[in-house]
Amino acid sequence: MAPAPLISVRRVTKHYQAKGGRYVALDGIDLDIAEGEFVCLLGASGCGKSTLLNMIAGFEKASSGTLEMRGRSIDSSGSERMLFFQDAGAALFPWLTAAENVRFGLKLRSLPRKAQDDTIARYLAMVGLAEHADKFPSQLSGGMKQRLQIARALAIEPDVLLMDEPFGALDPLTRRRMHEELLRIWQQTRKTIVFVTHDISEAVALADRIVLLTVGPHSHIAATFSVDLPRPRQSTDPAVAALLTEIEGTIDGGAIGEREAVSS
């Protein structure tokens, strides 16, 4: 018997009141996410993938249907689910050093100072920022800020990392390096990751499984793709190229919308 999913989404619908009536953003979403799995939600802007991520985080409530984690209803935010945003600079505290940004969540957990120091050192080293502990966010590059955001999240030991296009604002080279860093950290920690993107290549490079959403209104899951390919993955690999082609071939009838999902 297969183990129970860590996260279970059943018949979830989300609608908003808008001018002219009700707007149905998500319609009938069914999704299971296993512990330790790396899942990418793929779709165009406006397809509802960030809304779904916010509901898994507990920041938004479903209009109907259920969301559960380990069999318990997700009805509020919690430290076991950590949400990342694209703009790491806005998420970090600019008046605190890198080390003190990581310490912030640890202080809320009332850990002894020595335990805090050990945890800060461990996770700054894990993300390659040990030598930058005393720098402020304004002194860090975009990629370093994202790594600091990851360190701060990992320090409070969440079960799930929820990432909303976290590398979208980075240049292509830094973005590829962050893919490598994130995969290294994921392979080391085996945290469950739910990652939102509109970039097919990014999804294929990172995910164990890709969930393709249609364009709204009434967005739903168009298809799922298991990515059972060794990492690192290169677009020149015939198996990777075949999967990219398969996903692109599924993007018809407006599943992504104006080919917004791109291979880069």
Second form
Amino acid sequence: MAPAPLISVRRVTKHYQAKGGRYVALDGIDLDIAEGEFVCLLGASGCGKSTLLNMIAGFEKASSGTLEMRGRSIDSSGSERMLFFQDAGAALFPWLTAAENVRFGLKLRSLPRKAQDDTIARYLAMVGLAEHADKFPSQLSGGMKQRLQIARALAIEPDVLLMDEPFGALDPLTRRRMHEELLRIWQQTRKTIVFVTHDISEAVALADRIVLLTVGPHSHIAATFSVDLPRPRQSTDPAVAALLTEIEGTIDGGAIGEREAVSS
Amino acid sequence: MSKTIVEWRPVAAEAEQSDGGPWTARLAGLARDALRGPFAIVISFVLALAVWQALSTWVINPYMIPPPTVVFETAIPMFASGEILGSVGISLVRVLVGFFMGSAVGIVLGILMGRLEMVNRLLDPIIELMRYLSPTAMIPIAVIWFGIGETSKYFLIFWGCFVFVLINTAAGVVRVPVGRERAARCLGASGLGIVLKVVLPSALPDIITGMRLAMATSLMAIVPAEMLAADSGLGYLLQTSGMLAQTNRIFVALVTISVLGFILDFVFRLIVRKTLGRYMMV
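Having looked at the form predicted on its own, could you now put up the form predicted in complex with the partner chain?
The next block holds the full complex; its first chain is the one shown before.
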């Protein structure tokens, strides 16, 4: 028998009141995420994958169904589940230096000053920002801001990182470097990561498991792909290429492109 | 100059250069360079004073617009006797008391309106109507409520300030990025901590903008308030000079008010830069 999942999502639906009736964004999502797993939620823009992520974070409520972490219902946000944003400029505190941004969460834990300093130094070093500790976010590049966001998140030692298209706004070269860094940090810390993306190659490069969602409304899980390939994964590797083709085939086969009628 | 009212485009200046003889072109070039230099402000004032002096001497009746030299001569004894500084001091205290009261109430209500939808729905329609009532419009009722003592002046300045600060604060609070607030919650902040450690600092640039507008309004509001319901201050000085038809003293008062406003804004911005600089980065 498999060990109990860290996070379990059961028959979750989400609908909104919209003009002209009810808009059903997510319809019947079942998903288990194991401790230490790297899961990618892959889907087109507007399919509800960010909504699902925010529900796991506890910022949005499911219309029906249950979300649990370690068997306990998720009904509010908590620091064991750290949400992580694409727009690092907005998510960081622009009036605090890099070190102070990391300190924010540590202070709230009333850690002794010395322990705070050590933790800050450790995580800034982990993301390669040790020399930029006294810079403000506006003085950092896009990639550096994302690394600072990672350091700030890891410093409070959450169990789960919930990442919402974190590298979507970066240029392709920086994004590749961030993938390498994230994988290195993940292998170092063994955090559970739920990573939302609309980029197939990004999902294939990173995930243990790829969860493909259909386009909304009534978005549901079209297919899941277990990716048991060694990292770093090169797109020239035949096994990686075959997986890319398989996912693209599933999408072109209609699983992600199909549009169902809006129920009213 | 870093900040002028109209952004001048160099295209126009070059078109100008093409016509006219060589020496006029050179003169125009000199003038252009001078106005782009660091002394543009000085040149602007010297030229304006010269034109004013010339007009008041040869064109306009100097009683209507006394020339700068006369204004200056009038000002010296008024400064020496402490009349000007006394009036400035009295008006300044009124402005500052009303300004800080209005800002405090505006910030608190603005945060409540920006954060709580119910408060916003309840207050927004009323504020939308109230903001058309200038401090001047409120003078008669202020005098009935508070008499002609200091309280009515504080109230009128407060009235002029708080709406500006309120509207800007509420706008700034609404604009706080959702991601920043959610990140702070994940990091362990909640309740009042979110407001004080995330919302307030994020909204500070907007709050400061509101306070600068309010400061300018205070200076515009103190004059009618002191003209109609006071026996001291800059407005009172204007009022008595007007009744005695002393245009030279009126001009001294007008120049004083302008300079006072300029200095207040300068000092305010300086204090903001020195103490809150890190919050002004976006």
